[in-house]
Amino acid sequence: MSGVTQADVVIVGGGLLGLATAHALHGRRDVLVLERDTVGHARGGSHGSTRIFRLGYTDPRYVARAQRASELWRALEAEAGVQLLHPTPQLTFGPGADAVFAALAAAGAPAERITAAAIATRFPAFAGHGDAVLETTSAVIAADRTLATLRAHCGAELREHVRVERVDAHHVETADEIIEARAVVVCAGPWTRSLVPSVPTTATLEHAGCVRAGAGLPIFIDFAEPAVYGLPTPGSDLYKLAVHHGGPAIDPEREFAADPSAVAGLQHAIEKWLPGAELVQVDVCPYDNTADDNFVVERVDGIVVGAGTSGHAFKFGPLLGEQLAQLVLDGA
């Protein structure tokens, strides 16, 4: 070990939350980001090319949060001069669709009910699944470009391939050094709990399939149990489809391998929603889950923690970064 060094704010984790927090602190604090692998690495929860942005939730509080996040996404696009959100209509099916419509209406967000007959005309690939709610403010997020944009504009020092072994409110210990810091932030995805054991999260390995289904398809979500969702890849005929929370519990320190039962569930979902589509790739991604799917954005034993993203936090990335940054600033 080389000794003790000093830092202002140390963020453990260079995924979406860590980089968004660094970006929100830019110009207000000096930030050092430590990433165990590389930004966007294949084992991290932030990897991949696309995510869904939507306002539609059954909980009005999440609709309001998504509306605020939308403003921050636009501000980030303007700052960086890049497009990160690609507007794409979205169909919401299933038993939760009525509650989604009610929450959107209560928030004054644009949405409409669309009949099965109208879906067959406007979105023929999704005919035969009944009525739905149509959102026109949804978008496909360019996820990999988002990480690159936050990295380029966060103003932080970023060190990759650094394994953090222990943290407390003012110290970060790696194999090579101890860093004394005014504030410590942990946004390490499924590895967060190994550093902050009292954080109530569990890790699962989720599976997404890329199929060739043609261009111009909408986003969709089916609020069945388990939920199924899909989204197009802008500029491509590839369409990503996944079963939400359909994978097994895992130890994030072990190698990730596709689970046969989860892949079977994915193939069943593809046959239901895009029958005949060619499956060209199965990707695995760890989820960092809480019991109620609400995020952990709080101070734990003096450490600022962003965790429990539960597979639906990417759309809130800039907002969660602002909230975590405020915890750092409030602590000062």
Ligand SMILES: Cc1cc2nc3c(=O)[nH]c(=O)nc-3n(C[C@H](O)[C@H](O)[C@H](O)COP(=O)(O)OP(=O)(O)OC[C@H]3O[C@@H](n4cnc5c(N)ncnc54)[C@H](O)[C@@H]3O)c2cc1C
The other form holds:
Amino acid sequence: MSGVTQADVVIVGGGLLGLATAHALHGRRDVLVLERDTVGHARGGSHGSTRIFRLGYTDPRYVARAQRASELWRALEAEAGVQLLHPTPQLTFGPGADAVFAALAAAGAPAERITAAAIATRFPAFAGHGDAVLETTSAVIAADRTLATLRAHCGAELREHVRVERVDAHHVETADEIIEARAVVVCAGPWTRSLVPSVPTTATLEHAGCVRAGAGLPIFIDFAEPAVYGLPTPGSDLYKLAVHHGGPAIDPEREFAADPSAVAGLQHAIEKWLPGAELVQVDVCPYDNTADDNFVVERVDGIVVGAGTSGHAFKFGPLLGEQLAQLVLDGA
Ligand SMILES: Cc1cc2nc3c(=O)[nH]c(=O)nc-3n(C[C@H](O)[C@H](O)[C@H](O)COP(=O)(O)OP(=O)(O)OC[C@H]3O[C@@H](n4cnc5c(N)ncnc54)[C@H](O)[C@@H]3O)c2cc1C
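Now show the form predicted in complex with the named molecule, given that the preceding structure was the form predicted alone.
Complete assembly follows, chain above in first position.
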């Protein structure tokens, strides 16, 4: 232990939420980000090349949040001069589709009902699954490029391979030092609970299959139980397909290994949605879940916590960064 050092704001975790918070504080506070691995590492919840952006939620509050996030994504793209969102049509199937349509219409967001016959003509790979809602404001987010962009434009000091052992409202302890800070933010994904035990989250290991399915396919979501979704990889013939909340509970400190029954569920979903597509790879990625899928964005024992993103927060990244930054500024 080399002693006590001083900092303004320390953020624990260099995933999407930590970097977005650092970016939102740029120019307002001096920020130090501590990441126990590397930005974009394979065990983190933000890793991989793509995520879905969509306005379509059954809950109108999430539609409003996604609309606000959309503006912030545009601002980030303009600031960095890079494209992060690739506009891609989305088909929304299943029991929640009507409520999604109603919430989008109430928010004035464009959406159309599309019949099974029209799907067969316009999106033949998705024929045979009934009517759907066509969302025209969805996009594929370049996830890895987003992390790189936030890292490059957050103006923070970032230290990788630094594991935080303990925190309180004004201290962060690593193996080498104790940092005294005006504000401490924890955005440690599924590891948050080991630092702030009262945060009610659980980790699961989710499985995504990468298949060769041809270029130009839409995003799709089937709001069945369990929900299944898929998205193209821009500029390639690869398509990612996954079962939402289809993986087992895990201890995030242990090795991650593919779960045979989750892989079987994934293969079943591929057979249903893209029959005959060649499975190229299965990737595993942790979800950091709350009981109701709502995010934790709050002050806990004086520590600002962003966690519990429950497998659907990437689209809200810049907005969650703003909200967490505001909690830091409010506490000052
Ligand atoms: C397979 C999959 C598909 C998804 N698809 C979508 C989608 O299509 N659309 C969407 O909106 N969202 C999606 N999500 C959700 C989204 O990716 C996550 O909600 C989001 O990336 C979580 O970011 P985070 O910063 O909270 O966590 P993480 O990215 O896990 O970051 C936490 C970081 O904290 C670090 N850390 C932990 N403990 C410590 C410590 N003690 N000291 C220092 N550092 C520490 C970790 O190493 C990690 O890098 C998906 C998630 C997965 C897994």
